[in-house]
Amino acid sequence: MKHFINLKDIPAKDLRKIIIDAKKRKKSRQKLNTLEVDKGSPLKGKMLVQMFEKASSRTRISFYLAIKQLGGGTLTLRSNELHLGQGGESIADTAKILSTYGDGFMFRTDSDKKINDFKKYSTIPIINGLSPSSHPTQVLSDVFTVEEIKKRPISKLKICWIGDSNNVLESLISASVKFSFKLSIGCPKKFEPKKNIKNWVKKNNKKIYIYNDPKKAVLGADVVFSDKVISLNDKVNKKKKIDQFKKFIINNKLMKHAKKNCIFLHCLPRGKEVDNEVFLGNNSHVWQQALNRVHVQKSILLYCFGKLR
């Protein structure tokens, strides 16, 4: 049984296998309608339980389509519909109950501890749909998108992140180690990645490049990533934080420091960190990026169910 909780914990060769499978599956679906099932119905009879403690659009819809296209089904729950560690039922008991009813559990949570507790007590694969320190399904799909557009291994490209040091960036940093690509990060000094993350990169004999000047970060980039500066449940002075990121707004003036054919990606939803001329411009591929989550998550499901070809 394999879990998909943090890119740090998954062998690089397995991550590459998932991407290779996703490429084949996307190609084979070119003439199929949205709910038509992949040839062979590889997950026929399987049920994925999804639970959301945080709001979700792309993760919810893409996992629904992913399991359906593989021939299985899904049950979507909200945490306030279950006991989930409240009302006298422990997370251990909830995990065992879900393991009895479902074949896999995709959890979008506000607590890293909760997802690790589910992993400890569950007898079915756990997939992290987002947690405070990780968004692995998003970032693996982003690697897929970069290689699809650039038609080159990501290891041969310079990747840039402009924005807050959040869970998406933490997973992108993990990906930079696993896939050996150069990653430059542009953010205010106060919002740099935490020391434990930097230490993990160093421990793996890799390096990330951090700049407090966005122009230096984006210089020569093949891809520029960003995310909303104010996250959904960000408990900060929002006006003050937005002010601190004013110099890091992604516009055409900043993008001119990147390579001419540099692409822009954003995991969505967007805020004021990018202006319309970039977000809706010719070098933006955010809609393709969002759609690709279905294809990659199908291969993640197959990996977790032990059916990755």
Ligand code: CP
The other form holds:
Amino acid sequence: MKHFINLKDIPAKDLRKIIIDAKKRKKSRQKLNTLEVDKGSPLKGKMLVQMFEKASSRTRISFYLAIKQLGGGTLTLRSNELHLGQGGESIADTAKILSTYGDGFMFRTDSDKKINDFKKYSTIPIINGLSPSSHPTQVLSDVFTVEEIKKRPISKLKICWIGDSNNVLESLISASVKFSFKLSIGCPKKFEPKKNIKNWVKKNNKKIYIYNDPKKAVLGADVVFSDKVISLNDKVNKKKKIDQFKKFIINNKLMKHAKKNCIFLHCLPRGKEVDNEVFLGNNSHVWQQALNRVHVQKSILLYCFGKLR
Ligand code: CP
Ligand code: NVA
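Having gone through the form predicted on its own, I am curious about the other one (the form predicted together with the ligand); can you provide its structure?
Next comes the full complex, this chain leading.
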């Protein structure tokens, strides 16, 4: 049984296999309607339980479509409607119950420890649908999108992140090690990536490039990524933090420092970190990026269910 919790813990060759499968599957269902099932119905009869402790639009809908297109179904739960969320049941008991009824569990949570506890007691695969330290399904799908648009392996491209050092960036850093791409990060000094992730990069004999000047980070980039400065449930002085990121707002003037055909990606939801001229501009591919989550998550599900071709 394979979990999909953090890109750091998944072998690079498995991540590549997932991307290759997603590419084939996306191509082969071009003429199918949204809810039509892939040939062979590989997850026929399987149920993915999804549970959200935080809001979600894309992750929720894309996982619903992903398992449907593989022949299975989903049950979506809000933790506050369960005994677990009301504090009346332990994770161990809930994990065993979910393993009894379901075949896989996708969890969006405020606590990395909770995911690990679920992993300990569950007998079905666990997928991390966003946690404080990681958003692995988003970032693997983003690697797919970059390669789809650029038509080159990501290892040959210069990737740039402008924004907060949050869960999405941590997964992007993990991806930079797994897929060997150059990653430059532009953020205020106070918001640089945490020591533990920097140490992990070093331990893997890789490097990330951190700049406190957004122009330097963007210089020569093929792809610029961003995300909200204030993440879900971020318990900070929001106004102050947004102010500290003022210099890092992505607009056409900043994008001029990147390569001419540089693309812009953003996982959504968005705040004020990017101007409409970039977000809605010709080089932005954010809608394609969101759609690709369906395709890549299908291959992630197959990986977890031991059915990857
Ligand atoms: N990008 C992303 O995970 O979006 P949701 O929060 O809507 O799921
Ligand atoms: N960093 C954001 C990502 C949302 C998809 C958050 O955690 O809220």
